[in-house]
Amino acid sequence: MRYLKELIGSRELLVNLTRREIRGKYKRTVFGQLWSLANPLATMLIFTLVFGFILRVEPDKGDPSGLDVFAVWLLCGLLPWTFFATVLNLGVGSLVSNAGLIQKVHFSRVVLPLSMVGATAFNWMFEMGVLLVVLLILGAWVIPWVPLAIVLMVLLAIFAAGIALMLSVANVYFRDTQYFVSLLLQIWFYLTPVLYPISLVEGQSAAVGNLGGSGVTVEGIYSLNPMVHFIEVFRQLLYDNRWPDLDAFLLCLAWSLGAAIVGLVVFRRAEKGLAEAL
């Protein structure tokens, strides 16, 4: 409880660090914040060409929205994934990159990884704005579902922050962590239904049946991936325009709280020795 009070007391520092990250990222560029849209849009175009036109991946139509546009369906998966991956990529090196500050000034170190979450969230809002405009142009009745989508993204931010806290500490003692995270995210991406519908996994799981005669199935193992539920709920809200599955939403809540609690505990225990370790 005392640690949370310290964190609340450091909110001004957190805001200033977040502003520093936002301003520094596109400093002295011509297009500035517009560059935050370049990566997801370019990725969407490439994957749409490969998976939508060449490999002919066909996700289900939006129910009840009726949407049947692969590029939009793909973007609804890319936005939460890129947010999560960016937080982890930036958060893992947040302590090492600020070693001089940590060694010279006493403050709550937890604000360093959290400032990466804030900066990523700021850039994500521009991407979300583009997605909402596209959905409205296509006739999707998306406005009523935006508040719940924001709640989901807050849960995803908490989940990502919890993991980033643990990874940032690990990277202080084992500098290989940042390279491991980069590799892990590449594998994790393809184990998450961003490029393909989850129905493909369900179909293959049904065809394979129980593994080794046990009650374990491919789908059961696949569902252990928390990002499966975050992306499916996000698509249900904005692409399908319907209430998300309650079980999936509760799993998102549970993963978020669990990651946040474990992340804070691990970070709290390691915080006092960070200056010496750096």
Second form
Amino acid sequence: MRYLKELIGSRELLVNLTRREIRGKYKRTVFGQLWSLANPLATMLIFTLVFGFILRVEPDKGDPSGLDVFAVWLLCGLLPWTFFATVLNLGVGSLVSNAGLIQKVHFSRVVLPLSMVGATAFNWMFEMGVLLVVLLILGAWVIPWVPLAIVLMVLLAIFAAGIALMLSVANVYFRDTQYFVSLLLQIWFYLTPVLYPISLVEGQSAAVGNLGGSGVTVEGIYSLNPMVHFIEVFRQLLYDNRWPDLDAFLLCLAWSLGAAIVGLVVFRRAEKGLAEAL
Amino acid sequence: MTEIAVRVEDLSKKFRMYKERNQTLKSAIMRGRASVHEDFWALRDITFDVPVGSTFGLIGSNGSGKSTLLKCLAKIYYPTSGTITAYGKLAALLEVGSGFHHELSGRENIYLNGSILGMSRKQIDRKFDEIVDFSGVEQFIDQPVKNYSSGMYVRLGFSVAINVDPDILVVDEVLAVGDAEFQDKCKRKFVDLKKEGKTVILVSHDMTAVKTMCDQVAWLRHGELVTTGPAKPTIAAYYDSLNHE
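We have the form predicted alone; now please give the form predicted in complex with its partner chain.
First the chain shown before, then all remaining chains and molecules of the complex.
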């Protein structure tokens, strides 16, 4: 509890560090903030070409929105995933790259990984804003679902922050962590239904049946991945425009609270030793 | 009995000296443990009081534990045992320009650096003119700091730090920044701080500076406190011991 109070006390520092990340990033570029949109756009184009056009992945039509555009369906899952992956990639190195600061000034260290979350979330809000406009142009009545989508965005940010806190500490002691994370994220990406609809996994799972008669199904193992639920709920809200499955939503809530608590506890225990360990 | 600003009691700090520091997972797993280490006591049972309003120097040869003690005071290291109690707001100035971002302007960096040092936005707003004035970089305040000369850079950093306005200021060798004119300005600032009844704790190898500025010193040798006392006789005793060795 005292730790949370300390965190609130450092909110100005958090804002300033986040601003440093955002402003510092695109200084001396011609297009500035627009670059943050370039990456998801390029990824969307290439994935749409390969998976929508060549491999012909056909997700269900938006129900009840009636949308049937692969690129938009893809973005509803891709943007949250990219946010998550970027937070982990940046967060893992946030303590090591600020070693000089940690060894010279006393401040609440937790703001370092959190400022990465903040800066990434800032870009993500832009991307989601553009997506919202596109959805409206295509005729999806998405406005009523925006508040819930924002709640889910906050939950995903909390989930990502919790994991980033743990990883940033691990990276101080084992520099392997950052390389491991980028590898893990690649695998994780394909184990999350971003490029394909989850119905394909359900179909395969039903075909395979119980694994060794144990009552465990492929789908059961697959759903252990929390990102499956986050992506599912994002699509239900934004692409389908309907109430999300309650259990999926509750799972997202549970995962983000769990990650945040474990992350803060781990970080708090390691915090005092950071200056020496770096 | 004068009032006490900082009380250090039985302070000890142990470091682990790693024979093999395994920062890769492979070596940790191969050997079945994270590291092989020996204990090294950088500070042992240090006890002293710093009176309010004094300028207190830490002296001693290299490796005597001055910087470790300073970092403990600054809450960067945490003591293995013992306590440090500060009566009042304590700020540490171990490096100038901490967290400066090269691409950002001097103005933006003042706010960034100030908030890292624990100032609120309002405080910085209030102190802004004073900071800029003291640093002498008015003309370039909206330029990115990477275009600053090294002197301008440290002057700006120092000006922010000195304006944090603590009751107790902990300083490490930072008096040697800028040109002669700026150093004079700094010395005057320290005199002003003293007049305001602030406590300053500093480490310096420049004994003349210590002699002129400090009224109390603590003398450390191999992590142990030799003595504390008025500046002049203690420094003289320290020099004596060096000649005998």
